[in-house]
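What follows is a single chain, given as structure tokens, in the form predicted alone.
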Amino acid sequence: MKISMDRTIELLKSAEDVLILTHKNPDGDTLGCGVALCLVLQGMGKRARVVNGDVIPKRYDYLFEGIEMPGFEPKFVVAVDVADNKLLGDMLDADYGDKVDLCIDHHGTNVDYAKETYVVPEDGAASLTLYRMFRAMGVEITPAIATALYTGISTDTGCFRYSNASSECYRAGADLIDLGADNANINVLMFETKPREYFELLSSVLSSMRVFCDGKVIVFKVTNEMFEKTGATPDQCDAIAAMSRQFEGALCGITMKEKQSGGFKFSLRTHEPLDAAALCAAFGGGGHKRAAGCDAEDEEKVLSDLIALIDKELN
């Protein structure tokens, strides 16, 4: 059931022993939301902790510095930046997928799996949704909370470069810097620092590049063999997916990443007039207009069908 901000605030104020769920393959927005909400709830005298079904990449360690994650039996479960309970990952979905009391999200493709859902699709990041809500609540936004929210907004907007970086995103970012977010350090960690393994993986991925639709579609393929050979980790594919649409003339970048459990995850990045969310929805996925994803067991069959769909959209 979709609810308002006022109802969301009411639920959070009355909640006790809150477990905060973040999505698998964690990014800056889901983790920034989780940490910020955890700190706000703890500041209200409540017990709260953040969990994720995957290993959290080390570059996000700074978000969790000095934060206590107490053990307790959850009485209230919140999911942040999670459009579908299957995105929690197998372990968290099995334990909590049908027990989510509240979802706070910004994906227009949210499947309404929680008992109550507050979603603002026009927001460039779920962290922006939380920032606006915290302002309405009148809570103190500490430097640690500001850092978490800034991380979420900056990463989901590509350091304020993507089309989802609204003027409100910029204003919120400036406010969060004034409140103590170390934007320079965050931007270096998120956008300018890559380990050697990443560049070795990138070399292999670039050699896999295929071009379709007269240069309008660029396709990368990332296999488990590449990960094993280079020592790179799957989370390092995020930057590669963003790179896929940077080729001159490309309207869609497709990155096919092999999963450890089998099959592939498709990550799409698009420019006008292509809608990444609509394209992925045709294959059971979803996301945003400019960035979306779906899963595939037979990756070459799905790729062929996807290329055909894109070609139809463009012609």
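Having gone through the form predicted alone, I am curious about the other one (the form predicted together with a further copy of the same chain); can you provide its structure?
Lone chain follows.
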């Protein structure tokens, strides 16, 4: 059931022993919301703690510094920035997926799995939704709470870069800086720090660049030898696939990544009018309109077939 901000505040005020759930593969927004809500509830004299189904990456450690996470039998369960109970991960979903009393979220796609759901799809981050609510509640926003909320807004808007960064996001950012969020250091941690292996991989991958269809298609090839040589990990390849879309004039970026088990995984990133999902479907793959993938045994054969298909689409 969808509810208003006032009803959400009422629920939080009367809640006791609150367990706060965040989504698997955690990001700055779900963790920022979790920590901020936990601190606000603790500030109201309640017991509260945050849990996540995955191991939380070390770069988020600063959010949790000095925060107590007491043990108790939960009497009220809140999920933050979790659009679907499946996103809690198998373990938390099994334990609490059907016992969520309140969900606070900003995803228009929220499946309404909680007993009561407060969702503001216009918000660039669930941390913005929480900030607005905390202001309405008149609670004190400590530096630690400001840090958590700033982290959520900044990470979900690509550091105030994407189209979801509304002027309200910027004003909230300003307020949270004034309230003690160390924006410069937070953003260095979240956006400006990459391991040296990443840059070494990037260097190798860029050397593999090939250009087709008059610059409209950019192709990178990432081999197991490159991973071995640089010590980079396969997940660091995601940022490289995203980069293939930044080429001026390119409508399709193709990243061919060799699999450890042999064969290649193709990642496509496209701009209008190319449909990445449709292109990949022709080779047994799938995904979204702007980002999709497929597997390939004979990678050069699939590449030339794919280029031919793109060429046909563009003419």
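Small disclaimer: the values here were computed from a predicted structure and weren't measured. For the two forms, the rigid core is made up of the largest set of C-alpha atoms that agree within 1.5 Å on superposition. Residue numbers count along the first chain shown, from 1.
- Of the two rigid parts that account for the shift between these two forms, the one holding D105 does not hold T230.
- Domain rotation between these two forms, with the chain taken as two rigid parts and C-alpha atoms superposed, amounts to 34 degrees for the smaller part.
- With both forms fitted on their core, the C-alpha atom of E248 sits 3.2 Å from where it sits in the other form; this compares the forms between these two forms.
- In the rigid-core superposition between these two forms, residue position A281 carries a C-alpha shift of 16.2 Å.
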